[in-house]
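One chain comes next, on its own, written out as structure tokens in the form predicted on its own.
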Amino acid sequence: MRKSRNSATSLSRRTIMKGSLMAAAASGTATFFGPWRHNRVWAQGAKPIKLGLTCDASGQYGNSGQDDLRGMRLAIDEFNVKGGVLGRKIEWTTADTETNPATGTRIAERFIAQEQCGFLLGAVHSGVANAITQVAAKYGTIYFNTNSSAPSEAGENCSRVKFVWDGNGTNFSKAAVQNALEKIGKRWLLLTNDYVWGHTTSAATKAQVEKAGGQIIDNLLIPQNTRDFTSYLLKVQQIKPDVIATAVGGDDIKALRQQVSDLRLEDKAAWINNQQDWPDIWGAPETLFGVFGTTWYHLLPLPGIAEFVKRWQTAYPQSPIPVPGNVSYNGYMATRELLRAIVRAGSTNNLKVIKALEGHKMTAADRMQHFDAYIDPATHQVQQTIYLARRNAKPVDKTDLYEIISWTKPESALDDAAPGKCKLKPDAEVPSYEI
């Protein structure tokens, strides 16, 4: 039952609950208030732990929502083999987000007051991720957003209940802009998703560039569900800037990439395209330039990476996309991270789940990353390894389309003007629940 500490109104209520629970009891009968009315029937612990898996199936993001929740899923079913969590089975629901933060909102809302989920997992397009956080944060819902990247998730949009999974578009730039500044050029133009994320990316990158003594030349913003570039790219061939620095994804990045390759002009300047998803590049892999950055890649040369591969090919034998990627894998930690930290909460009060997840250390060889990972308290981002790369002209195979050229230690890319932005509640301010 949803438990809140703060509210003599609330206070009231669970005494007449408590009262009507009673006399229920006594009688055989039973009465249920609120999106948490089965709680006390499961008290003994046997009752499911339900996840909302808020994952985009169309929309500009529909393929990388699909692929988080493949990763996600195959969390869930690694713990229940095992017997799941404190003696409980994990149980899960998902819907179509649609890239649509409307969407979000009433999916949120209904994972949460009718469908009694205990914690909220997805996303890649920001502005659902903001929405989805709005209704997490009503409820006190625990909230892990796994793949959306806009700087302001972990910044003015962040919140207690909310765990941001990915890179953002700050730790990007500062692992990519000054080294493209020092060996190509100053002069740098912006092509930005008008959008929450392609804001705050392109924001991140300017303040980069004119940090170290770089010029932007002009940002040319780019509506969602754009597919013809024909009027962006005259203008980057008429501006002949030294260096474009992208902040454009899903289906938009597709269709830009696949325009610019026709054009041919990977060539004309340098392309700094803030992140690619694997799902975005899968399947138009001739279209990938430029210099981009990742979180992670399958043919990392680091011990578990090629079992996960295995497990994850072994849950998956009919996947569109033949091995995981960086958004299978934000999806498959933080599902995994989330179901960890309920066990050393020893508890599923979303208060003390929090605790156990606020500066929370991972190692790198837990992470399959180069550097060891952390949940910073401040922002409650977590801080990894920033990957670089380009395509790759000597693959080993078919799924090798990347040439990793350098990893960024989490201190070295961190967003600096993201704790100054967020402003945590206390614990006073958040209502408690336990399921």
Contents of the next structure:
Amino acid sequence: MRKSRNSATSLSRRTIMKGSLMAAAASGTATFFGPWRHNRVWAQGAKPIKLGLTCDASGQYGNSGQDDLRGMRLAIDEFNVKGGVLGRKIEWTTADTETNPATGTRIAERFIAQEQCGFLLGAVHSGVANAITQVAAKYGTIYFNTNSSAPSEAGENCSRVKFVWDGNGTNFSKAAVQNALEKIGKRWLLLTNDYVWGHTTSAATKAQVEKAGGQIIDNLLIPQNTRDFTSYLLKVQQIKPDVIATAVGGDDIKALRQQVSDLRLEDKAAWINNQQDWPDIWGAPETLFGVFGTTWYHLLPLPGIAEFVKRWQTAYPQSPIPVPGNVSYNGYMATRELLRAIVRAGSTNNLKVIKALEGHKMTAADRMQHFDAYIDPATHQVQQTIYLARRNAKPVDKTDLYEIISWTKPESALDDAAPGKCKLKPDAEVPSYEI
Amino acid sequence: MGTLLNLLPHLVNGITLGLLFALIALGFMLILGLMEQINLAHGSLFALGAYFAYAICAPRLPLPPDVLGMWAAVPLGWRFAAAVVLAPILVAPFGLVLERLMRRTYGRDPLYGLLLTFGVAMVLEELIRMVWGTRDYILPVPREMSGGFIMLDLIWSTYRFWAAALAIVAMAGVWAIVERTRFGAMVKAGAHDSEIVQALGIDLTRLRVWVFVLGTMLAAFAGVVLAPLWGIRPHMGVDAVVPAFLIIVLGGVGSFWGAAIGGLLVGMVVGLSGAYASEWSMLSMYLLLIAVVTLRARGLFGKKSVLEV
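Okay, that's the form predicted on its own, but what's the structure of the form predicted together with the partner chain?
Everything in the complex follows now, all chains and molecules, and the chain you saw is the first one.
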């Protein structure tokens, strides 16, 4: 399914050339960095700035992708109400990336090359995020990975044009492992979704466990789209670990939770789910158990959250999920910060916007979290507050599913290995453009 | 001895899983085997069954509040029993419409029927999204059927064994209809030689309608039975149609026992690989298929089909 608003008038080659010269003259020299064949300059003036929102609407992360989209659209609407950015309206287009890297590649290519999107945002699945990154890097298009939390996204798969907005597997592991080792036990079993996010997240957990003196006694790989977990749950019972650390996401974690709850296995060992996305638990709160990580919760006792939730609910009265969760929050924050960065840069030139983002600090109050956050200039990952939560035994309303049990400073949950793995290209090697 | 004791739970799991796979494939087998039509909407009919069951059990029915209140007061066991019976009946009209749409594809290149049912599957999935939204649901199960019990020093899902028992009942019913009734004999004869059967004065069109409706109801029944295990979501049909298709090809098109044995084999392979080589558990069923069709192209119990022409 594809939606489009105010689709831009198609441009002739002559118009593009004229626009290029005018834009180059107006913006000084930045447009002419890099090899000629890589550079693009589109006609500007009152032309809207177009964003390509690469969101899953189907597949393992279909629900999360659409919640991500709701957050992005809210941010765009709020800017448009205020007159847009640099006097230009913000347009958006979206298409279903189907939780499928090949589809992600195809849609990213179309958004950039055919629909002239200046910026891409979206992805929950790390394979999709990485696929979009490859296309974005080819064109120099700035891409915001809003919700994929594989450590590799800000590690070996980082890119100068990509910014990663979610906490990653290592951040969550660092927040959770030490405490669990001390209080629960040293024999850990890993349940790992068999794709990039699962592997890199479990690798991060393993490293943290072993560093703290624990032992990984087995790692069961779970293929994507597994619906029957009985084999794994029998195996878990045979192995008898102290702690079961899961890196399972989307529809898979929903099915796993349901089956664990049905067997009342949640009390047989301590369960730690690296990160629990809100759309993956909404609708089945009775299957919530163990300890899990998140970056935000709509009932955190912080200023601004109630107003944000109200705005979100006003924008989406028919939403299948009645309140924003971490996924929609990330989509909103990422989009808002992109548009703010364009304002700070005073231009849509990608290199100027990248510079406006690198090292950018965001106050805790502005992000509605407990601690200040910043965009790590070495990895382009947003370093932010990491929360651990468990099922709320005393909910104040039907949306109050979580009890937040700890919040960790970004510095304490930092992914130390990422800067060593991430090699960001210098300006001269990034194709430049301005829309 | 220790190894055997470790293996035994996974063998038991493989059998129960296999029965569930066979149940999913049953309706697909009936339509493909007796009508030689590939119904790719099978998964969506499976999903519809699960959603109707949820509407009956939860209950979320379009009824006046006082009537709905009375129905909600009925014990869950009765509501669940009603869902098992009524959901397939409610899905049956969808099968009727689909069969009517498919008539123009009979006797033509199988690709036409394939494309039509693929389109219908997409329409049905979208319809589900429009009516029930994109969120997930869990089908409530009576207390007596839910939870776990201890066997071989492990906790097992009680409902899983109930589901396996329901699968056996459904398979026995289909076997009796196809192998032990005049209706079954006529349908099989019609699939074998439609001209002769029509020459004998049997209304083959009406027979085909009944076969399609029966296949549809079986898909919906499988959806009801599997919903408490897999959860209910709009695209759950995809999770069903792929193994169903694979099992039919593996077991042999048109063979009841092929579907049953194929389902058990797939369940066993997926169950054992899940326990001992988890990264292969999803792939294992495809490897099994490759192995079988390499040795016997028509599957384990397959006979020559018009689809081969």
